[in-house]
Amino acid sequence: MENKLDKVKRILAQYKQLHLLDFVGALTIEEIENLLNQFESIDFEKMRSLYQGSVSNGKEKLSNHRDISPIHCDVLNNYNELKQKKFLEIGESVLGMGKIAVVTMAGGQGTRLGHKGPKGTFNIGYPINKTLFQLQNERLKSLSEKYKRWIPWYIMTSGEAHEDTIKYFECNNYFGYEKREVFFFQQGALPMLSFDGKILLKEKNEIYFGPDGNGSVFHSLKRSGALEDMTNKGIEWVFFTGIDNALVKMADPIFVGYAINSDVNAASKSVPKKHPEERAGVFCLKESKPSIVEYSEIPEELIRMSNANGQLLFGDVNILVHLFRISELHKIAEEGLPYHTVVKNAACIDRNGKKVEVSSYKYESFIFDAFKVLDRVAILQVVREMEFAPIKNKVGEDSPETAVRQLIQLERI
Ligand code: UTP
């Protein structure tokens, strides 16, 4: 009968991935076993078709452009005080009834920031001296105190960051949050590929897996039992955010009230684009459905198009703050989302067994693709300086320094 190694060799030969066994001769029996086990989770056919998609991406993009048109966004500050108060009251009553849960998507690799460990454990620095998890925790805690009930908090992690994240919360006694209301769940992962379609090795006995994008959140919520947990708790609306916006208004009651008042199934926040060339995804209609077009995908002529008032037609930036009716989450988890090709740096093992940094293809699904499955989506434009301070890079734009400066300006120290 064919042994495990021979079976793997046969499959790798079929998919032109035999290089993954280049170092088997230098590995212990245990390490070989470990490597062979990792192949079991790889769908090679799927990887081949994803790679083919990356190679023919250019052609797809051109045809997609014809389907992009501007989308209507409501502007928070265009609502008068009375209306904003109404949104607040609706949101507060729903929070008070315990019908809101929060999901933090903290499973990204944080390659650009280069922090060792989960991105949420990054300390944003002097004079704030708090980690990204702490900032979110404090805001949720103060809402919980105000509405006299703990807001269930679901934290998505990936790979080895999962255990590290739990340890971090344990060691810090959940920063005073009610432990029973914090639920950690893990997202999926896919192998990363070289530009010529070869699966990368992170170590001689370890495949290079990368988290499969924040769109993984729907399926992962369902698979982990978190969605069921929310349903059992009587949750009606779920607030989603990334981990790296130092100014995020957690479970913002005004936003919740706005969504309910608009009678939609999902809502998103946007901020105005700083300038046409800002490298950010913007809201649009794609094939008549709400969507987001990435900076790299939007055609030149659309970037600068503006209306009679000089406002950019594609000028509402996605800040990864979304709200979904819980009933819709089941639907999206069933449907599944498409994968996008993302180019990222990866420190991998080359053919000579040396660690090298290469550009690679990574496959991610994006949370906003869920809008295609929904009927009614509303977008609320908020003030950038008040709500958006992303930490993406070590230095320069969107860095800890810029975020801390914004927090200081708002006296949020
Ligand atoms: P980014 O797209 O900015 O990626 O994630 P990143 O992985 O954090 O950083 P880089 O690109 O490697 O430097 C936006 C948000 O989505 C989350 C991230 O944690 C961040 O909050 N995310 C991203 C996930 O939860 N899972 C993923 O697979 C990707």
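Treat the numbers as computed from the prediction; the structure is a model and nothing was measured. Between two forms, the rigid core is defined as the largest C-alpha subset superposing within 1.5 Å. Residue numbers count along the first chain shown, from 1. First, how it differs from the form predicted alone.
- Annotation for Y51: C-alpha shift of 2 angstroms or more between the two forms, rigid core superposed.
- After superposition on the rigid core, the Cα of V343 moves by 2 Å or more between the two forms.
- Once the rigid core is overlaid between the two forms, Y208 counts among the residues whose Cα shifts by 2 Å or more.
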The other form holds:
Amino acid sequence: MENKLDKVKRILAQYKQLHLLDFVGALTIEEIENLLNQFESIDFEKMRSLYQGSVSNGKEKLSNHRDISPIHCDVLNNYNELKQKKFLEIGESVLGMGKIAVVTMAGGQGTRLGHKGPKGTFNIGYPINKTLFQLQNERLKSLSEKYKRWIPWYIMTSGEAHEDTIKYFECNNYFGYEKREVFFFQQGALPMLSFDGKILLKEKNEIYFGPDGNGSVFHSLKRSGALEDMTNKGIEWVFFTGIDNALVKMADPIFVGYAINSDVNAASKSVPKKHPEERAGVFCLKESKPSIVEYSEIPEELIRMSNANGQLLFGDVNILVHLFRISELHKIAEEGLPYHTVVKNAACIDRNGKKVEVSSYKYESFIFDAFKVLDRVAILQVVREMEFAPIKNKVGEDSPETAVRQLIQLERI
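Which structure goes with the form predicted alone, now that we have seen the form predicted in complex with uridine 5'-triphosphate (UTP)?
The following holds one chain only.
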């Protein structure tokens, strides 16, 4: 009977990946077993197809005006007080009935901030001295107390961050949040590939896996049982956000009410661009479907185009705040989303067993691709200074310092 190692060798030979076993002779039995177990999670046919797409398509780039066009965005401040009050009442009613769940996508590490550990455990600094997880926790806790029911909170981690994230919450007693209402689940991961299609080794007994993008949240929710848990709890709408934004309004009732009043299947928040050259993804119509185009993909001639009022035609920045009907999540999770090729530097093991840094292909799906399969999507532009303070850089723009300054100005300590 074919043993496990022989079976792996046969599969690797078929897909020209035998180099992954180059160092088996120098590994312990336990390390060999660990390596062989990693192969079970790899769909080699899928990886071959993704690589062929990378080679044939090259870097995705929008080349002409026909690819994209401006999208309509509603502006919250253009609604009068009576209308905004109506949105609030609708949202509060749904929250009060326990129909809202929250998903925080928090798989990243705090490396760029000089922080060792999951980004959500990063303390944003004096005088606030709270972590990003703590800020989100306190806002959800406040809402839960106001509406007299816990809002189910689903936190997506990565393989690298999962155990540390759970340990962090346990060590802090969930900051007073109801433990039974916090559900941790992991996003997917795909092997990183060299430019000649070879799967990379991170260590001699470890495949180099990379998180497969925030778009994997839908499939990960289903695979982990989180989506079933939501359904069993009677959830109707799911609020999604990332971990970077220190000003995010968790499960914002006005936003929820706006989406329900607009009779849509999904809604997103945007903020105006600071200036035409801001390095941020913006909302648009792509092939007549709602989408987001990254700053690196938008044609130069479109960046500064404006309407008669002087407003940028492509000036609504994606702040990673989305709302979906749960029925749509089931559909998206079943159909899946396309993968995009991203070029990343990877510190990997070369054929001589030495650690080297190479350019590689990483494959990611993006949450906004889900809009393409939905019938009705609405976008609500909100005030940047009140709702968007991303922490991406250690110093300068979009840093802890700028976020703390905004929080203090809003007295959200």
